[in-house]
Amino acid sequence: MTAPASTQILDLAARFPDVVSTDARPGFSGFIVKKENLVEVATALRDEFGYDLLSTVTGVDYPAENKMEVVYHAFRTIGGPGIVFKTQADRVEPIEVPSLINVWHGADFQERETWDLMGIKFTGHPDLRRILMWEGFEGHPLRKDWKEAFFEEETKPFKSRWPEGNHLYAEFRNPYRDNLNFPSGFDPEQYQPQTEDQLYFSLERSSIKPKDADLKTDSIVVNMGPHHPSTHGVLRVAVELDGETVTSLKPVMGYLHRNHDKIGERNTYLQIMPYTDRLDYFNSMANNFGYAITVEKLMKIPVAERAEYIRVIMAELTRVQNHLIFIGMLLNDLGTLYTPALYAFEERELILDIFEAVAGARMMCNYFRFGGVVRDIPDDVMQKIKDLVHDRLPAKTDEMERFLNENEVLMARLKGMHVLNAEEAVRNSVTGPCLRAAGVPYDLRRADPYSVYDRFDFDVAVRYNGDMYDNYLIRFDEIRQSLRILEQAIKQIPQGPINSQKPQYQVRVPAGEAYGRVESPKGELGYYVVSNGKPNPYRYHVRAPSFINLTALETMCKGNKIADFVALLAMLDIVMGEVDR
């Protein structure tokens, strides 16, 4: 689990005095800084003491008080705990907070989505737009004011739907069958797009110009989806060309947007577990971990041991089918159409087998539990577990690597194009395979451990070219890795309860906040969660590594050729249940 920030590791407020101060409410940890001074302390908090990585910005809104707040995480990417530190701001419009995207610039995405659902302005960010709400849409949905369109009760479950059962589908109230409020005076018959010109502009502020300037050449825009095979009809990427050279890119998403943060504060605690599941619907099993340990932190609780290693067993079989997976579908965006895909499905499906068999579902899992998981690995199944992990994966890994690592098509185009440096990697708050492709050695699992890792023998997988072939060869690296893990989980499991609590359908978890954070598949999945003691969180917040590591796209493709675009979109391992949430 991550150790909360404190005055122990690092006194900020006496660094600061007069400008920070000690968070001093019940259950809360870090530091509040006056915002005014925000850039500062964020700059020395990077350059003098070393914590490079932003990790999460989390807007949360305390109507009660009259105040907005903005809480940040970051880390050292040499390992260690964290430090928190929150900027706080009257609720009057406007409600503005200083960007730090010139000191992070991996802030980018997530200032702009805290303005665009919590309407908080942080003054001095360069493309302040809407992200994943469409540009018609009124308000900003987490706010506690904000009411949707035949808005019920603030949270679940509703008298309408429980215990009489006489529920209706709210868009049934409607005429038009619509779930939703335009803003006044506005006619979606007579809709134009207004953000298009902003998009544009954007692209042409960040555009890099060509080296020769007295050539002169008109640059065109090519909109790579939402309707293309890359991008599976969920994202959009604008892309400005000179020639066939990428000379700005900017993502456009939200098509997917359920607003996941805002369904959890509906839930109640244990009813959020299985709306995980459907994240990275690839991972539900990594998804369910890090809100487990998010909440168990709260609740001050411990888990079972058994527990501890059986969450290990899911989360490496997680990870060996998720990097699985990507070869495949890195090999289908090349072109090398379904060989490799279905390679890879294939052993996917023999690990879905197990998750069946012991969640009773193969993709949403909802196998977690605060203390532990619902039910026990059967002797069967373990036995299936040991044959995979000792026999049939590492020889499957092996015939992969063999068929597919010498390729010389596959070498030709991912051999020497650049990915990310370290620098860039770090500066976009780019975290899991990605940033160990471009030589940081930052793992969770070693850099800050959580659950029994701390146990296991295992490497850091790592490799220092940053170019497409060593991010395509690190998921075999971390494969094997992963099976040592397993190795020694399945040897050391021990017997006992798999659960430190009784089952129960409502938990009581203290006043308080926690950031918890698993290393999933895919980078740093974080879960930012404020109780104030009721059945339902106050504030749930999901650090989504997809999201945020798309950040780092526009960096990535800028001087390349646009033939690239896609196998360099293919290298972040984004899905997009993840981005949108």
Contents of the next structure:
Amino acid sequence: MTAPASTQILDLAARFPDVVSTDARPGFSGFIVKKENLVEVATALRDEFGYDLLSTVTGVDYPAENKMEVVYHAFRTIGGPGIVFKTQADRVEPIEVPSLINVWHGADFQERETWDLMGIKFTGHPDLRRILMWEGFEGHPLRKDWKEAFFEEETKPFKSRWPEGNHLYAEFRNPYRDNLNFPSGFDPEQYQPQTEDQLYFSLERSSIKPKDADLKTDSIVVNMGPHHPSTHGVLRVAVELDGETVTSLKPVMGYLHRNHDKIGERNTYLQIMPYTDRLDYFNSMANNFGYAITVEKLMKIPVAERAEYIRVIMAELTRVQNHLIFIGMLLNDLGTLYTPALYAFEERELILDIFEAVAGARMMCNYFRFGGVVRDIPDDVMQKIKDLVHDRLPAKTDEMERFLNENEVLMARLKGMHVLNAEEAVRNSVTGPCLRAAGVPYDLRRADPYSVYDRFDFDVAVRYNGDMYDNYLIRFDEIRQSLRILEQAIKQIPQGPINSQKPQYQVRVPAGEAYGRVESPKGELGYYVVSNGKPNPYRYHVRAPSFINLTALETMCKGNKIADFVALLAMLDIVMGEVDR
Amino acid sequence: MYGKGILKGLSVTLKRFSETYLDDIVWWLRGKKRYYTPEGVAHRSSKNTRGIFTVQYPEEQLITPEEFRYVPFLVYDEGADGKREHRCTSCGICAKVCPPQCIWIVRTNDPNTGKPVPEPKEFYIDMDICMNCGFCAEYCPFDAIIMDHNFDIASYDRNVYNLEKLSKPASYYRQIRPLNYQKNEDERKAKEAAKAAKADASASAAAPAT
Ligand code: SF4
Ligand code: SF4
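With the form predicted alone in hand, show me what the form predicted together with its partner chain looks like.
Next comes the full complex, this chain leading.
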């Protein structure tokens, strides 16, 4: 039997001799593509080899080798392992790499992020503005030579803490007592604040003006947010309107930015774990999961059998509560103030009670460790989980459906309102329920199984219309599938140790790279970690599904009424902790 | 019929609304108090809860499970004359593992020899920075630092706790985390027994040689 196409290893170097070489650094994999031929190779990957979904774009800085590297991970939506390819540029300004936005539109925000944080220019990108930092920001913080205002040492633990740890407030490290760095020769008298013209110009360019209309009209720009109650946090969206119709829009983000990647590079491997809780703070269990499997891949260690099941139980519980909250919050956005949301919150509280009893905290769980989990599930909590999974949650999901599904007002708002079709979703690298509601059954638990998901019997929830009503219903489908997995996991969970390793606060991670991904409730959550054998990761990058799904927002909203914008945004189920990182 | 779906949905709301009062009557008939009692709060966070769900903080408080963690504190055993014997040896592991680096420890040095003494001279935790991760308690080899359950610590100032403010007696530890406390005690006893057995064995092994 020949191996199915999805598992064949692709030899890109043979297809493109002289242009592509295999990445031979120890611990690394994939291919290095000459940057002049990047677009050609990427197009071939997409069209000839079927890698239609671009997962991540990110950069790695190698000042010692005077190189900047851009790393791409692409996958097939029919499933199977992906391909990683890189391209390198000399570390002399301007550092330029061709943009892949015309091959995979999903590269849009990610390239902007890489430009913003690493200072790699993507030639051919139509709108290469900063995305997470503010307009007037100096420098590119993810470069290895960039230092924060409160900089103390390259890596933690800091020497000042012990044995002579006399407490000092962080701001005393900066002469201005302020969390700000000023460029050398900065003169406050001469300072000109940057305007936001560029943002508005980027809107103008994509707008359509009726040429021969009788009535002379002008389009207007409305800024939704950053404190609009429906934007799910401090997201701002500049929307250009023609009457009530959206002609163009650009999300503006970064209000919650803390440079999670840089914090990660300063931390030791273990210390990153609680920081991942703060990404998608609704689903810290899923965040922990992704990070743990990535580092386990690098360390090449097994996970204790019982811990695998505990992980699945926690990940599925968090999915159930996330989707319930999604439904509640969507109804909020549609104007049903708070009744459905509070009903959803009840079930969520009960699930959080379980997290609290097991992990110690309701939201910031910090529960996973490399090789397993922190502690076992106590018997009384296991009983609680069983009660919820067998009795309460199925009944309450039914109740929620009875409560809302046939409501005529809801149907009028949701039915037939196009969100995304399969092609648009894949092109924009949208993952998660939104992709599946557009008819693409791409769920990592099946497409590229991790942990013990291959042992459970469940279906990938999929709907085909790609309208808002399908996007809404698919969350119920997913809740039911999660409950199915939970029932099996509770039944099959074996006894035994909960960690394959001894508890240790400094783990040894061999040099190399790893990309780990899990199906978080919002989409594909990926972690890209590069190790150089030291106690701290050399490069740590998070592929945040909320952030990348936002790429599709403009496609979704163009041509729709501004009143539906709020509901369309809710469909993406974004959470700002993850968007802004 | 148009509006049927809405009516169906409203029946759910009505049911939920009436359940609150129904349960009030049921509890009253049973002669139990539903509000402001630990029993009532426990029921409201069980799988059988229906109707009203909210807990009237601060009059009512959710029952915190044993593993609940807020900020850390340092455990001391009470010596014979009421002296505080800190379990902490100022080994520095918690300061190294702390992700936001908010633990600051000054180690005691013997004034005569200059050698380190296993006892902290000063111990600071910046509670404004602490991210409540629990690593310090998890990796402390001496069970000297424990995560507290008390979460009402709001204040008008910045909260850098020093050794004095961080110290709490072992009895408090036993009160909030009885299972963990017992586990620690058992482990400690087992270790001492093993040590004693080893000492015995080496003593008896050494005896014939002399
Ligand atoms: S609290 Fe524990 S880990 Fe921290 S210095 Fe003291 S003994 Fe060491
Ligand atoms: S709980 Fe975490 S953040 Fe707080 S002091 Fe302990 S190790 Fe540091």
